[in-house]
Amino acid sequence: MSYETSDFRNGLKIELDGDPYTIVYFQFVKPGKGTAFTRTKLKSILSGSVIERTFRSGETVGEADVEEQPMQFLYANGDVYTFMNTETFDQVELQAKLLGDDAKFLMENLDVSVLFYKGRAVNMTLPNFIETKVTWTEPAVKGNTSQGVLKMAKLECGAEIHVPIFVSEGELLKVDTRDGGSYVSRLNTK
């Protein structure tokens, strides 16, 4: 199957030069003289390297053989990650290299999205949101209680965010990973 340029779209995976991408941004681009294009980013899959791309309107490009498989966190040894498919229950493994910082969220029995290209896992997407504990912060200083002032936390997880100035050691957040961490909510341990 083949993509033309009015199938892009933010996320889709293509194959350009023999190698697997994904769409992060494009913009169709009409030009008072000339034909229209479409100029793209688009990041490697196998290497998490971005380049910009631009197409001629009508243009064709390759599907990635590509395949998406849930899996789940079961432990790092060095610098080696180790993800199972709960229903096959096959393991693989991927280098740290290739997760880069999304290594930091990774959590025992954490569900994630594992990708294969043409049969060999070479990434690994979190999911949107993870919950974890808070191991350690900064004390809240007395009269500082202004709007959107953040402290660092330390999550169990391993990963550091900055939080709203009330949250303390032992509880539970929302955690969003799409932006490289950001608090969202406490959740009621109760």
Second form
Amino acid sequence: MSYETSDFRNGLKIELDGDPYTIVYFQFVKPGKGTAFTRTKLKSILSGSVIERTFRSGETVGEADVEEQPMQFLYANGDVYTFMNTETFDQVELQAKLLGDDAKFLMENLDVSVLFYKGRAVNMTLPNFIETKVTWTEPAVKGNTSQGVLKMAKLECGAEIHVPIFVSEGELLKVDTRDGGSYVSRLNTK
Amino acid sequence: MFPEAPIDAHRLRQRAAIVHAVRDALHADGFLEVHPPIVVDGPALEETLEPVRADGRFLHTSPEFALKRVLAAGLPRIYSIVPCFRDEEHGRHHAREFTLLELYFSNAGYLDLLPVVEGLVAAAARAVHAPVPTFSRRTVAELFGGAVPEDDETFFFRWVDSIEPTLTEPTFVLDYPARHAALAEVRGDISERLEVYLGGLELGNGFSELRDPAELRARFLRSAAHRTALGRAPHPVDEGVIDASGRMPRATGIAIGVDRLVMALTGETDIARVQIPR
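Give me the form predicted in complex with the partner chain now, not the form predicted on its own.
Every component of the complex follows; first up is the chain already shown.
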């Protein structure tokens, strides 16, 4: 299976120079009086680094031999994070350096998507939103419902994010895990 | 299929203000608006342009040939703002159907376009309260560090891969290789051709207009041969524009993408949001 530049879309996983990449940006370009190209930004599935690459229109690239499996996070032991397929009970391990910043959102039993390249677990994708408790923050300012004024909060999952000043310790929050983590809303726990 | 694509009312208002301001500036400068035919027998000269077919003819890829016939007929300062069609071009900076502002004026060469384009862009910028851009000038040779690639493949790849991304400031790019002249006058090994960049977008392409019918016919035939070699239908040789080229006064002209002008002045990154979605 191979893709032409006209098949490119964000999220497409391609094989380039023997390594798997995810297309994170693509742009059709046709210079004046010239032929067409597609400019791309590609994120390495193995290292997470982003490279820029220009393709000639009609050039083909291979499909990356990758597969995603829904799994649950079990536990971390030092730099090794263990995940389990809840149907087959298969377990896989990922190194902290592959997870990068995403590790701070991992909580026991969190449903994630684990990416396999040529049968080997190589990466993981968090759900866009998680629910997690506030374990520490400055006392709430009652009655101030302004979302513009922020303070730090430590979350049960281990992340620290900015929250509005009306948030109290022990409250359950909805948090967006993209872009490093941001407050979405309080969840009514009563 | 009738997709419910959203219409961006704010962008459409900005677009209207820009087009209005450009027309006012052109009329104040003595330009006459002319209305070219959209369905044509000769869609283009350039081998890289794919026309949209229309019942055995073509939708024009620009009003260039028609406007040159008008120029040859004796109207010295003319312009059109019209929809144009280029097949196989789609992306955030390309739409199959888009709007070109094309203008010509006589007794002038391509460098005379610079103040005219600056004036039009300034008027358009003021219409949407955008800062008036100040353009710098760079030659193609300068941008390639003195070593312009000899073959087209390398030229365009390096242009797209490493040169164009550096053109983030308002810039006139001048003096393309002679083999990329299209319908421009050639001087030595360069063509008297320019492109204007604004907001990182290629906004338009201008020439000192070629006035040599034999040379123009030779370029049509060369383009046709290249297209045939690529397995593409050759563009018909447009006898009307060949004839007009011999009767035209010395003139210069430029085509500016109106959609991209709106994008560059409003910070819009997707051409679809400055158009009415189909």
